[in-house]
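Let's start with one chain on its own, the form predicted on its own, as structure tokens.
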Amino acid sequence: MSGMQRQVVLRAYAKGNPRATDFAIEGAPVPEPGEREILLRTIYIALDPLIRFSLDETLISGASRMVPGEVMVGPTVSQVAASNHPDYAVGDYVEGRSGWREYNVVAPDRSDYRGPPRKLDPALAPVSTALGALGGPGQTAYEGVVNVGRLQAGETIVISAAAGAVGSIAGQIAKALGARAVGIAGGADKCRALRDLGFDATVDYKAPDFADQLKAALPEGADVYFENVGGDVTLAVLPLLNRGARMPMCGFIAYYGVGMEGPGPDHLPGFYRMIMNKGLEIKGFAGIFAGQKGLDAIAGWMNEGKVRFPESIVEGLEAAPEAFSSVFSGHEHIGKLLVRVAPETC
């Protein structure tokens, strides 16, 4: 296949929260697949917050650091447009990490640490769910609730960033396990969406009486705190955790644009006292460890109607920079945030 395509490149390292001007859309030739390679036509791009870790000029955390001029990294769902590999046929749908561009050539035998592109069956679920409920966010939610949080029936879990891709699934998993789920989100619309998903209670962290709302939603405290945010939200949650509570630490988006030392005051002494006094168990984790077991469990709950997969889709590759930047500035999206680059069928 010959011709030109569009791709999003990093223009400048992010200073604090990313801005749309940190990225640029450029033209590039559509690559040709070589021996045992496949050409992928991008359908959906996932705007994962963790991509932010690759955008610091000095590597602070994460597995990689991008250089200005490089094509933006990230998970995608694509369709095979041309194939020189026996395991992939033209028309197959796959999930992988082919980046923010319209086309990319992938060598399945030489794929990154996540392995070769995962083939998808559109008859089982919408292919977009491979980037959400039946992908990394679903695995992360399962890992945090089931394996790290060890949530039991009758217990209470409180989830920050509950309207996001991970939090919205985590709350539904909690309900499927027979637990009580309390979601923290920003704004009345997000809180309403969470209640529609089955959350027992929701709390608006933007409300002036947030702390009072949180206490009212947790009259008997919380046994698990699924941490996605940090900052003032976590400071409000900590005193309400029960003794022996577990705190799966999935993210800390309030600090993604901050280096090793943020602005004062220093809350670490109080945090340490809380850990000791309450016997808190805190563990950072990566969702990929949930593996296929987690995805199979979520697929089963989806078939039973216990887990739904909210998605927010913005249209066109050119929308990616602004949409990604909005992740860090109080956006109104519910569930998994995706960019639709092309229709699902040629």
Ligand SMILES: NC(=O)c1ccc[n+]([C@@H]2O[C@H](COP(=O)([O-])OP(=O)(O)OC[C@H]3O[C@@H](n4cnc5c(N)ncnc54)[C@H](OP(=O)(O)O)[C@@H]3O)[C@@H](O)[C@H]2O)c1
Given for the second form:
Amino acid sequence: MSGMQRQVVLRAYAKGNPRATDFAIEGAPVPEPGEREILLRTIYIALDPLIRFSLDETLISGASRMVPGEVMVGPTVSQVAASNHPDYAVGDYVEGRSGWREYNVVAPDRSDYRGPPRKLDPALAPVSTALGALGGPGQTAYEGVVNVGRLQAGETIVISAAAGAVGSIAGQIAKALGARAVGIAGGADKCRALRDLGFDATVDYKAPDFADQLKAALPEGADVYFENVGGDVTLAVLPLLNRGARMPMCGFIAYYGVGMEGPGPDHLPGFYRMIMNKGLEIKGFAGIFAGQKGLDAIAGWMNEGKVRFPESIVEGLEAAPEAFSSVFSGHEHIGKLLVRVAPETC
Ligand SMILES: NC(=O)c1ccc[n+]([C@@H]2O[C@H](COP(=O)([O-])OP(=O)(O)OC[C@H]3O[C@@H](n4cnc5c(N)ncnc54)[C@H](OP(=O)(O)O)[C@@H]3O)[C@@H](O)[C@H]2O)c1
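With the form predicted on its own in hand, show me what the form predicted together with the ligand looks like.
Below is the entire complex, every chain and molecule, led by the chain shown above.
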């Protein structure tokens, strides 16, 4: 295949939360696959918040640092458009990391530490779920609730950014395990959507009486806090944690734009007091540790109707910059936010 494609490049390092103007859309030739290589046509791009870690001028944390002019990185679902590799046929669906572009050439034998593109069976589940419930976000939710949070039936879990990809699955896993799930999200519509998914109670962190509402939703406190956010949300949750509560530290999106030091005031003294006095267990985790075991469990719950996979789709590669910046500044999307770059079949 020859011709031109569109791709999104980083125009400038992000200062604070990313803005659409930090990115530019440009043209590039469609690459030709060489020996034992495959040409992938992007169908969906996942707008994962952790991509923000790659956009600082100095690498603070995370796996990679981008430089302006590079094509944006990120997880994708693609279809094989041309193949010179015996394990991949034209038309196969795969999950990989093509980034924000229409076409990409991959060498499955020389792939990065994440391994070769994962083949998907569209008969088992919609291919988009490979970027949500049956992909990284699902495995992350399972890891946080089951392995790190060690949530037990009858316990209460409170989840921040609950209407996002990870949080919405985490709450449903908690319900499948027989626990009580309380979700924190921005706005009445998101809270309603979470109750439709089976959350026992929801609290809008943008409401002026958020802390009081949270207290009312947790009359017996919480045994696990699935941390996705930080900031004022965490300050409201901490006093409501029970003795010995576990706090799986999955993310801290409210701080992704501030580097190593926030604007203050310094809440560490109160935080330390709480950790010691309540015997809190705080454990960070990054990367996908739950692996196939987590995915199999979620697939089983999906088959039983206990876990649904909410996703929101914005159309067209050109929508990616604005949609990505909205992840950090507030939007109306529920579940996994995807960009549809092309239809699923040609
Ligand atoms: N540890 C790991 O391996 C791993 C893997 C994947 C994700 N993560 C982290 O897990 C968290 C959730 O990821 P996700 O994929 O579910 O993200 P997502 O689907 O993009 O949802 C993120 C949500 O966070 C909320 N948010 C953004 N800024 C906020 C702020 N300042 N205060 C409160 N809420 C805010 C927004 O929801 P509202 O509209 O409700 O505000 C937004 O929709 C993120 O922190 C992410 O970085 C970690």
